[in-house]
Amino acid sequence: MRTVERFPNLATAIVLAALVVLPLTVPATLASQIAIFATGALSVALLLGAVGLLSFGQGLYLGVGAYVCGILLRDAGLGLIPALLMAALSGTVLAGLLGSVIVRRHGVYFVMLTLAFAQMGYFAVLAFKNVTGGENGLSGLPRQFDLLGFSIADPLSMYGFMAGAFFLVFLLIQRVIASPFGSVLAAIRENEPRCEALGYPVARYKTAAVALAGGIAGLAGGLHVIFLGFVPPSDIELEMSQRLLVIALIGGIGSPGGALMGSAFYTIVSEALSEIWPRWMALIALLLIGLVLFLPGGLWGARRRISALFARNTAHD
């Protein structure tokens, strides 16, 4: 994030309250989607906010995590938590391997490499259709799970699980940003040549950040599969990377909490607009342009502005 959250406890309380209120304001199925995409957007926010790396490849790691989770659930009979852990691990390993190559490039070259690898992943899914199902995706996955004696089958229990997973990742990201590792990432973002001159292994730090973000995206892919009950090939398409990037920008990369706000805004607005006009993505693009021009800090940044204005007015009174 551009700056460390000044009041992390307040941010945590706001996110927790939003997760509790969310299923009371929208259908539980829609709330689950919001939590899933918010988890994926955290991977984008981590790279772009903490390290300044713009990646169009997060959809690749999300898709890989989705396919790994789906195959393990259907063919290996693996349980819910082990399958999700393997989805996260697959995203971490793949992102670490690719990151060791792409972090040595800067600017547009880094962006183009993430884009190229994302496209390669999608074509690989289509090519190995005996494993991935090709354009039809993977079906026949279990739709009901047990966790510590509790059944996860109905929409509300499914949302509870998705929201819990997002909140754990949110806390992890906050901890990473506040750690010495996060401080080094922030220093790299601000002045990479100086960090190299001070002796920091910049490439290793950036690779570690890419791997961590890949693991988070892989976990989001696994969550999406559990929610849907099948693996759609759209999970690994370039459009998924674009969606996660747009959600992160709408919410604001100044704090991990922006991922939830951006996901809620994007998901709810897209659902409403899609019923009004088939080309609703054009309206989303206009909304994004307006947010970038007038709210460069995103919705989370607007929250902080309002809080600061309220505190100033209270002090004057």
Contents of the next structure:
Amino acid sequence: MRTVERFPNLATAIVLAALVVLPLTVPATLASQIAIFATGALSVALLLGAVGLLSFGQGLYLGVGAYVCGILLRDAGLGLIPALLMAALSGTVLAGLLGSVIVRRHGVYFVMLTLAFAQMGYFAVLAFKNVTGGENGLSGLPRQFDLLGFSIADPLSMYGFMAGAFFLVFLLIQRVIASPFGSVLAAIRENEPRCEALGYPVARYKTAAVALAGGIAGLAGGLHVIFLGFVPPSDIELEMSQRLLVIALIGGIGSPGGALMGSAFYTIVSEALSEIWPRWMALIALLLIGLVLFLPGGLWGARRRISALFARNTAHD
Amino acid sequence: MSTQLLLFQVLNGVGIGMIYFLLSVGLTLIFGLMRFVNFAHGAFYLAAAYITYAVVLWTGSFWWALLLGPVLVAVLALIIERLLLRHTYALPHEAQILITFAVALLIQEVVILLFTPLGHNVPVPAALSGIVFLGPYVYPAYRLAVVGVAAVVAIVLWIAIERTKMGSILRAGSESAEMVGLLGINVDRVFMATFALGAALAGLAGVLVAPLRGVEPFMSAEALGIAFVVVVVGGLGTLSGALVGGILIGLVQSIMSTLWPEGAQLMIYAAMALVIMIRPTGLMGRI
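We have the form predicted alone; now please give the form predicted together with the partner chain.
Below, the chain from earlier opens the complete complex, with every other chain and molecule after it.
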């Protein structure tokens, strides 16, 4: 049994420091992408870490958030914050609906259903071309935003906004994990039948966690659209779900701090390698195999394992 | 819809459904025995489709591809099982999912590396390129042959699982692999054989589908999604579930593609959602 850490803790400080340092080390547009995909990966990390649910379908909610945000910005003339809130809300509602069906199935069934529903979202986008723009996506969105009098137009202010959004979600997840609700989720992860026997409405708790994760992914989709200025259909493709999962795994299974680390790693590596060798995903695949076999805690967990190794060595001396 | 068109679409649906059956039955067999979902299943199908493309390009003979596709994919599966999967059996089931997912990614990237990301056509074998008369209607011979091949495979599989010693080991193993091991049977080898067989069946589906829809590197993700839908609809772990699920989904896709072409793929997933709401265990499922 893992002890529940209080928050804000060391991880909060590290993440905050990393967000400040990030735009100094990489270009601001790249830093924005890192923050956006880290937000999306937080939804995977929440499910996997807090409840132990492996989702291959978080890209669905990211994509839905992206389309909702794009359509509201363009056609309904909504402002930045209302559009983002609606993106998060749409992700929450859809994930809540699908979740109430999916959580009834356990283990591999759950995983398969998340993937199947993610595919469904992609084909829905193709089926309703007049709303979604089909394979062309949606363009013609506003490129300039105001937030409390500050203009968000240049790369650095854009990064500030994305990093702020990521940090808020990060704090929210830390708060949720440390809450009584989070303790129940952890109990479900450790021993679901026992929770059921204790009288907890397990399905309802799991649905709530899935809905929350869907909302976070939806928000990330909205952020991505704000950043890009259009809605790419790739946001709702299966590849997006896989990307979020890979980022969360590289960072460390289920650790919220790892999402930022994984996203930074993935985004920087893809940026650096895609020019030299377009098939760099093969390397990611090899890395993933290595992680599963040798480093189950991911990069974030490596820190703990290395310190554990040192501790063991000193104990032997 | 005219009768001719309806009949044509029903036959097409059964044809696609039989390919979906071949694709999914391996997934079901592997899950039944080894208790994990093979995310590389779509990639095995992809690999076999590209082997078909390469062999037909090279030798001009589809029949070599029909032999080599499943065999080479089975060998590939054996290597993957021995090299990687074997080490994950003691880990939680997420580990097997993630490692097979990584393998799928790797296979897809290698295919793109060898054959570019663009799709290619594969010609229908000359002997089957004609049409057959079904009473007053005509139908492509190749599609009919696909139904025949898949039906033969289904019957052989059923006999092998229900009526042979190997089959009884497989069935016992899916009840309790540990107990079968205690009875002195080398479960490790049974796992190996089942994984290779499942992969070979996905490979057969890949070979048969290549002349129908051509090959492109992203067909693996689509196939994996379809295979999941089939086993969710039919029920995981049963041969009959893969057959019923496969044909049902094939029919939905084929009939919807005349009624609403853009939405045909969507309706497959809608059908799945409907089935799991009414019968969460799938039509033929027990668990």
